[in-house]
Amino acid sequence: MSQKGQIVSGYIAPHPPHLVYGENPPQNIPRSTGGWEVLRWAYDNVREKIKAQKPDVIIVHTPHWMTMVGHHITRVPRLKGLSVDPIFPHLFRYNFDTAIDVDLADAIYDEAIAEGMTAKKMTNPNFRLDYGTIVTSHMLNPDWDIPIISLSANNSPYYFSLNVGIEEMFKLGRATRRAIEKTGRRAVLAASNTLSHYHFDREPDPNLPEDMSKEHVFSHQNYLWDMRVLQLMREGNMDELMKVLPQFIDATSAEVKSGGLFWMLAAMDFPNIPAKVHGYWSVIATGNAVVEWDLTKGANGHQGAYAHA
């Protein structure tokens, strides 16, 4: 009998293409002089941690693969191609090549159906991964030597609904956890989300987007909201965090409305452990943080209103 799988860690892992652009990896065609180092160095710390945990798979929930009907799951053994950011093609033209854990993808699909959800396997061998999946996957593991799975953002939870969207993501989280356990995988989860999401509508200097003297959070109110949410994560105050997230979304258009954070917290059974904030910085005025929940340190499932819901 195979060993029961487990989620070893979960990350808020933001996906601005600027971060890959600042890294200058060989897969990305545009070249930069750097930039956004606070976030890129935060990802450096995360990469070391992930390598040490030796996961079998990284599962990414991305807001930029939007599906109108149901939750879609990548289910092709290998995907490769050129992905171009539609807003920032001068920053992100990336040649991706990644293995997909198709057995786990099948299991997530089966468990999602068992939850009464609408789900679909993405089996197009020419499918182009969205930049949210690629940036998060690259920043977590630039070697690309760990298979991934990408989960879409169904349109309903993306346009946030307290009554429908959150519960949908809770179901998807439970389905993901059961699939990981049944397949014996060691899994890392990644909610590919920015925090506050008001942003500039143009670059201060399109010829030098990495000019950090022009980079700042959209407003002081957005910054205070980001800090409030991050402090609750650092304290491990899951009850209060879940209470304030809807207000946070309304006040800052926070990208967690895409559902990824709710999915990940539910999959981890709402861990009541302090999260580690590796870094916080702005990208085109949005608030971004690299945040880690390490479940290998004896985390207990939260016993409040949300666990086992």
Given for the second form:
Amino acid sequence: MSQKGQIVSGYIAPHPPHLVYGENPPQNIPRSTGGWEVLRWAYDNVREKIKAQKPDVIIVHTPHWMTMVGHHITRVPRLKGLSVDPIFPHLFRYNFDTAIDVDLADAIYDEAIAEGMTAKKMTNPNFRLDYGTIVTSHMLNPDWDIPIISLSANNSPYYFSLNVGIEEMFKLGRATRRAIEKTGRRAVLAASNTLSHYHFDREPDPNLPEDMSKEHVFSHQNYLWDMRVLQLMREGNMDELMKVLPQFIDATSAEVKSGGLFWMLAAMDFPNIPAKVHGYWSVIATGNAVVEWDLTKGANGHQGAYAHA
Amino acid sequence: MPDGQIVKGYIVPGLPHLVLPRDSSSRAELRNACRLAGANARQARPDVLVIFSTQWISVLGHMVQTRPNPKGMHVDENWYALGDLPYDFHTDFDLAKRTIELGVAAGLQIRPVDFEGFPVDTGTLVALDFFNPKNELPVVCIACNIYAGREEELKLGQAVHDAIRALGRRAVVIGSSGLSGHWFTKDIQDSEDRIVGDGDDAENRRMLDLIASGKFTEAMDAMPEYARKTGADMQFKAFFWLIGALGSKNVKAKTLGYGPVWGSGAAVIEFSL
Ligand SMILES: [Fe+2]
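Now the other one: the form predicted in complex with its partner chain, given that the block above is the form predicted alone.
To see the whole picture, the full complex is given below, headed by that same chain.
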């Protein structure tokens, strides 16, 4: 029996393809003159930390793999291919190649079923990872030398209601934590989410997307909301954070509605430790922050106190 | 050059259950209706297919495929277990380009898409499977903007119409779209499939009756309410686009098939001019 596993840290790790585009890594075909540096520098800090922590696996919950029937889990040993962003193909055409932690994938599946959820193992080797998974994984670990797992976003918060969606995410979070513990993994979690999500309805200049003189938040209201939520995270005020997230989603169309943040907080047992905000900036007007919860510093969890009926 | 014309129009469902797995006998009525639509379309001897798909989603304006020879392997993100959809087809570049020019002139934001590996969507590929099984005909593929409403889709359809006429093409225009959009959220057997939303079946039939009786304006007027009640696939805006392309005069519509796909509504509708 392996040693009990643990979640090392959790990140809000947003996935605008602009961040990869701005960086010009060899895997991405389009070239840029930079852009969105504050967010990219934020990710630089995180990369260093992840390198030092040497986790066994990075688990990404992505809103751009939207599934209708249950929660899907990548379960093939290796996935590779060319991923072209359907919305921003001029920015993101990325050659990905990653190992998948299939034993942990099996364990998450088993634990999700034990929670009474509908879950599926994605076993098609020709499957193309979505750009949410790829951008988040790349920004956290551009060397791709740590296996990943991608979890789909079941569309229950849109199809049924936010509360139904949150309840599902709490279950999936608990399932993920138990799977990590049972398989002895040291895991990093990533909620691949933007905060406020209103965006420009056209690119200011499609020929120079990285023109930062054109980049700004969508509105002061959205900005204030992003700051309020980030401040609660920085204070470790989990009670208030959980209370305002539904209002935040309502007011700013925040992408966290798709579930990743709720899943991650539940998996981490709602740690009331201060989170570290590594950076915040807008990308085509949406609000994006790189936020870290470092669980190696010790967290006093809430034991599932945020049950949604 | 003689004026071009649209010889047929279709609404066809875009879910992969109608083509995968290849040997399945499920949903026979819908499959047969799709096959009949494809055969009728070929009999009209078109020299191009124009396909608008609700599963090719655009956010910043509209998109039109301009890559001369899109090819690759598509795996549906939900239905990957049914099988893969390899593709290798040719684009009518001149028609795509003219459509973009005319749409932009009409005030639309439209972008050409010409990238290796750009994901071609399930809805387009399911339509190609029935209408262009040997990939002999060139194609123009058009995305579905999630924000666009009736006026905008009519304009986009009109741009297609004008481009076809200007270039002298004989075209079949196809909207790949489902009807009601409620579905089973748990696993089902194929034999258990039915229209799952309360009242969706009646609403679908009412909409199909309006269309089949040629009351296209009434159908369009009824669309917001229909879409709200049934969670219709992209608000069934494919119909606006199709009417924009066909025009609404001297067009006869006929339902070739109707049934459920995983709880959602699906119909094959043929428009003859
Ligand atoms: Fe996103």
